[in-house]
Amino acid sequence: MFLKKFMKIALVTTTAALVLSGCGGEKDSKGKNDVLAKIKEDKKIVFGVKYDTRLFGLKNPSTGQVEGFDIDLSKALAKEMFGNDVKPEYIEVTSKTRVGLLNNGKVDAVVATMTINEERKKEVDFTDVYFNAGQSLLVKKGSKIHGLSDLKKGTKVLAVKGSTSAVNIREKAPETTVLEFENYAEAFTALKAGKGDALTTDDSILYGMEEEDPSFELVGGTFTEEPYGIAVKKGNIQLVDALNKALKTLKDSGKYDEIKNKWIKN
């Protein structure tokens, strides 16, 4: 009898604890998802951006500041959304690290030449497209490689870890050897050192490398569509909506084109 009574009390206690725990978890979850409110409270929005991608996000060694289209666009978005009440801050991300840094709360939004695709939509939420790019090839001028059809067995193509480019090139040119690097700076350095026959990524990024060293050129046109979106942690719908509204306003006002034309000449 005593044992039955004890078990009944224990069961009730455990159930109550679970209910309370569940309620607390729901509240915490909502708190975490309300990033927009936290941004306003902290008076800062943290963007994850590239530090190694000329034209889009590149750290200037002389000033220590990161510069590019993604940087200027994110500044304009922050101002449109919050006026002068919220200050934009920046943390470096790479193609490999950006989703992890977003999901662990280190950054509020990723503006880093990130292609919207179905696989990534399972991990993060995206805004509307803010830039349309396409994958291409960068080679040394005079190279025998003029396009995808020249990527045969024995050729080496350089790409960046965690990028859609590495996946795409394996599908489009299955005979070629793909070598992956941590970031674009390392990949381009390897190409200049002759460690590969071509470097592949979005044409928008390759234009920056071509500008840096005119002895290289883009060949073969584009062979994929790469729509860039701003990524936020899954479930942060209010932040996505606010970013989309600000992006539309910038496009309608001509501010978006002003920023784009400053950086993207092609």
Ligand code: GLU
Contents of the next structure:
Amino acid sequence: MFLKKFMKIALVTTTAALVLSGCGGEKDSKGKNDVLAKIKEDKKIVFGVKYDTRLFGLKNPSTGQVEGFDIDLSKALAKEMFGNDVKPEYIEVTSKTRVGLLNNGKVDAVVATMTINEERKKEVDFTDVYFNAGQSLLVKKGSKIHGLSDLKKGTKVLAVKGSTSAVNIREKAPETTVLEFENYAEAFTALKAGKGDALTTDDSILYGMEEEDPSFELVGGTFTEEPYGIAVKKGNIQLVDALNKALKTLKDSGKYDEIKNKWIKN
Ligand code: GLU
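For comparison with the form predicted alone, provide the form predicted in complex with the named molecule.
Let's see the whole complex now, leading with the same chain.
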């Protein structure tokens, strides 16, 4: 009788412990915290990249492939870190969705024109800087807007949700009206349709738009610093270290410059 009762208690306690441990800590969809271990086990690394940002990450409609600096760099980093054992895969992120997709384990690393800043460091971990951009303005050629000081009351500036650009512009030109879009393709379409007087984001992204439609141009130089980093789920120090080590090797070997020069002409 006593033994039976004891065993019942033991069973209940073990079940409770198992349930509790299952709930402990943040876990991704596969229930694992160590992203580097998961990458090695799955033999694939999922990068979150832009699909609509010419020069950095753009889906080519004729091939279905994503192309750009962020794609080539992440591919080279994966090769450097894992040789041919791990296959790089790509998932689309936008400025608004990238942190959520990292935290729910849908992507392992975000390489998507993402500025390193203190605010974001509370949510994710970043590698060293891999590219330096700065915020600027894109306008129709012949526009009366020549720089930040021309953004007055009644001027409409287009930006993208979840970007530092949308935050910064409100600070730098508090009088102006800011309209926010889901992604850069939508924002540029709106600019072309005359729905705004200027589009603001990093110069590096605006150069891609200028290349796509030369009736638009960058004006006024840059007015912020936007150092890009690769973001990973918070706490994955080993993955950050591995990425930093690979980035340094690519820089030392000249491979980084080769990739950069292929995409970035300005
Ligand atoms: N680099 C800026 C940012 O991280 C703007 C580009 C983007 O929206 O990805 O917010």
